[in-house]
Structure formats: C-alpha cells, structure tokens
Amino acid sequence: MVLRHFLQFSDFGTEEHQWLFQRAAEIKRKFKNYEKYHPLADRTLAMIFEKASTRTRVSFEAGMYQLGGSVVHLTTGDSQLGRAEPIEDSAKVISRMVDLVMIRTYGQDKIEKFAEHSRVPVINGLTNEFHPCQILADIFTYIEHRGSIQGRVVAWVGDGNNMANTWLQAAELLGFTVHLSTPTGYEVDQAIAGIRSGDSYKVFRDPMEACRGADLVTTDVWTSMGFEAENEERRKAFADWRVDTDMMKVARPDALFMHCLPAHRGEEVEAEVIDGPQSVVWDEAENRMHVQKALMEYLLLGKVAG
C-alpha cells in the first residue's frame, strides 16, 4: 500500500470520506452487537501526547484494542518530541517499532515534520490548526441522526480555531455550507484553513443570524488549550457568542447541537442547550472511537469488506 497520513481533513478526498463513514457505521454495528472484529491483530499504535486529553486517549486506545491491536502511550515527559532529540530522529525511530502513530500536539508543523520522516501512517489527534478526527465524528453523527450532510447548513458560533478551520475544509469537500460567526479579532484565517474559495461558507457578524435556518449549530470552548493567558480577555470578547435557546429557536426545528467537549456550561453554551433534546454531544463523543477505528483500518489495510 501507498503510505498515507491523515494530518488534516483535506488529506482525503470526498469518496474516501464517504468510505470512512460507511465503514464507521459497520464497525459500530459490530461493536453494538458484541461481534468480535480484530483486523489489526498484532498491529501497534503509538500515541504521543503533548496536549492533555481525555476523549482522544480513550477513543484511540479503546478503539485499537477493540480492533485486536495494542497501544503504546507516550506523554510529553516520555517523548520530549522535538526537544530531547530532533523530531526527524524521533519519527525514524518510533516508526520502525510500531505500525501507526497518533500525535496530539501544538503546532501543525511538528506533526507534518514527523510524518515526513515516518515509515508508517500518522494521524492528527489535534493541533492548534486542525482537528480532523473530531469533524469526522461530528459529520458521522449528523449522518446517523439526519442523513446526508450535503446541501445542509452548519452554524459555527465562537472562536475561529482548529475546529472552525476543519469544518471549512469539510464543507468544501462534502458539499455543505458553514455559517461562521466569530468575535472581531478571532476570525478564521483562510490561508491557514487552506480554503480554495469562499463558496462553501458565509461570514456573519451576528451569531443569531448565523444560526438562522441552520441544520446544525456547533461551538467550542472560548479558550483553547495553550491560550489560557488570554482567558479573561476572551471572556469579554465572546460574551455575545454563547449558544443559547434563542439561537436554537431560529435554527431549523430539527436542528442538532454539537460540542466537541469539554464544555463550560454558562460560557460558550447554555446548560439548557447542551443538556436539551437537540443536543447529540454524547453520541458525538462516542463516535470519535468508531470513526477512528474506520480510519486506522483504512490507513493500514485500505478498503476492506467485513
């Protein structure tokens, strides 16, 4: 097989993403029916964390074990990625000992440099710029609840961060529209997002207008990991970008609410919304595991049946 990495959503084409959604559905079905499925027996996943994690660690680790593989878990203290030795050297060593690497770090440049020197597939578990596995889970969750996302409207309310960047990439590939509303100074950088045109998204100054008629309303914390020094400044800037019941009322009646978690009720989202009937955040969180299982299977085995 040709070596492939998944460092941002646009690394895969439309047809490949559709395949992943189909495989995730089948793999999830097996999981729910307690059907043993071990296509990655004797394969090892190395997980490298420079940013702390709950969902990323549990979803990748549990998912790899469920596929019959094993896991090596490395934290910042264990790996010192790019500090104790050059990233290039770490990549060359680690990739000779495992079959797959997942990295959760700060700068996208680190994971790209690692992948450049890796002999095995590398997966982006999160960087400051992109969060492709989360958007895989979000879109899969939407498909489960409402069918195809093509032609739909996703309202993004909040920071123009890694999640927003990845939603824009997904919209270009999968044929839906993102309504973006961010405070002044926190806009999406189109160059970082890698968007070729503006046809798949619209920018709204008023978050209420961004939500009007949306099929999905989604947000994230106001202060992402690594930006804690800006916390108080961001609280003031984002005060009007809290997803509340009024925003959900102007969305479509069957609109869903998503949040990648962890959430701060009363900040980026009202408790009535995240704990309300339109919220699918718990399905969304579980689905990280299922789409990542499909992704790992695809990177190591290609398109398989069964």
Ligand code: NVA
Given for the second form:
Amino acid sequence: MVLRHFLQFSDFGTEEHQWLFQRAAEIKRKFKNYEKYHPLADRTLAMIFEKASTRTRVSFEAGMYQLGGSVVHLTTGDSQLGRAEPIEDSAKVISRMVDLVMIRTYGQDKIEKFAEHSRVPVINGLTNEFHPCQILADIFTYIEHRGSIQGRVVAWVGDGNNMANTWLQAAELLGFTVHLSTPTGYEVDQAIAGIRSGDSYKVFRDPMEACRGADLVTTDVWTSMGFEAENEERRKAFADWRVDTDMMKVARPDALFMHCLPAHRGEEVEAEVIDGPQSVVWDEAENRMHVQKALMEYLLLGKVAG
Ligand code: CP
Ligand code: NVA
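Show the other one: the form predicted together with ligand NVA, since we just had the form predicted on its own.
The next block holds the full complex; its first chain is the one shown before.
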C-alpha cells in the first residue's frame, strides 16, 4: 500500500472523507452491538504527546485495543524527545517498531518532519495549526444528527486557531460555509489555514451576525495550549465572543452547538448553552473514537469491507 499520512484535513479528498464517515458509522454500530472487530490484530500504534490530553489519548488508546491492536504511549517528559533527540532520528526509530504513529505537538512543521522520515502512517492528534481528527468527529456528529453538512452554515465564534483553520479546510472539501467571527488580532490567516480561496467562508465583526441563520454554532477555548502566557490579554480581547443563549436564538431553530472540549463555562460559552438541549458535545467527544477507528483502519488496510 502507498504510505499515507493524515497531517491536515486536506490530506484526504472529499470522497475519502465520505468513506471515513460511512466506515465510522459501521464501526460504531459494531461497537454498540458488542460485535468483536479485530482488523488491526498484532498492529501497534505509538502515541506521542507533547501537550496534555484527555479525549485524544482515551479515544486512540481504547479505539486501537477495540480493533485488536495495542498502543505505546510516549510523552516529551518520559522519552528522549524531551532531551533534544532530533525528530528525524525519533521518526526513523519509532516507525521501525510500530505500524502507526499519532502525534500531538506544537508546530505543524514538527509533525511534517516526523512524517517525512517515518516508514508508517502519521496522524495529527493536534498541532498549533490544525486538529483534523476533531473536525472529522464534529462533522460525523453533524451528519448523525442532521444529515449531510453540504450547503450548511457553520458559525465559528472565537479564536482563529487550529480548530478554526481545520473547519475552513473541511468547508472547502465538503461544500459548506463557515461564518467566522474573531476579535481583532485573532483572525484566521488564510495562508496558515492552507485553503485555496475565500469562497467557503465569510468574516463577521459581530459574533451575533455570524450566528444568524447558522445550522451549527461552535467555539473553542480563548487560550489554546502553548499560548498560556497570553491568557490575561485574551480574556479582555475575547469578552464579547462568548456563545450565549441570544446567539443561539438567532441561529436556526434546529441549530446544534459544538465545542471540542475541554470547555470553560462562563468564558467562551455560557453553561446554559453547553449544557442545554442544542448541545451535542458529549456525542462529539465519543465520536472521536469511532472516526479515528475508521481512520486507522483506512490508513493501514485501505477500503475494507466488513
Ligand atoms: N478535544 C480534544 O482534543 O481533547 P483533549 O485535549 O482532551 O485530547
Ligand atoms: N484549541 C485548543 C483545542 C484543545 C483540544 C488547543 O489547541 O488547546
């Protein structure tokens, strides 16, 4: 098989994403019915974390075991990664012993360099620039609740961060529109987001206007991992970018609310919204595991039936 990586959402084409959503549904169905499914028996996933995680760790680890494989968990602190062993060397060594690697790190350049020297597929488990596994889960969740996302409007309220960049890549590939509202100084940079044109998003100064008529309203923390030194400054800049019940009222009546989690109630989202009837955040979190199982299966076995 040709070696493929999933370092950003646009590494896969539209039809491949549709395949993953379909497989995720089938793999989830098996899981819910306690059907044993071990296509990755004897395969090993190495998970490398340079930043904290709850969902990514549990979903990849549980997912790999459920597919019959096993995992190795590494962090910067407990490996030579934290003692300046070159990325190229780490990639060459680790990828000789495992079948698949998932990395959560800082710059996208680091994961790209790792992939360049890896013998096995590499998956982005979050970088400063992108969070493609999360957007896979979010869109799969949207499809489960509302059907195809094509032609829909997704309102992004908050930071022009890794999640926002990835939403934009997904919009280009899957044919929906993102309404972006970020405070001044925290806009999305189209070049960093890696999108071809400005056709799939619209920028709004007022977050309320971004939410008007939206099918999905979504946000994320004001301060992402790695940017903690800017916390106080960001609290002030983002004060008007809190998703509240008024924003949800101007969205479509059947609009969903999503948040990749972890969330800070009272900061980027009101408790009434995230804990309210339109919120699907727990489905989003669970679906991380199902879509990633489909992703691991696809990277290692291609399009399988069963
Ligand atoms: N949403 C997400 O990636 O969560 P963790 O940081 O807990 O992995
Ligand atoms: N944007 C957040 C997402 C956490 C899952 C971060 O990068 O910290």
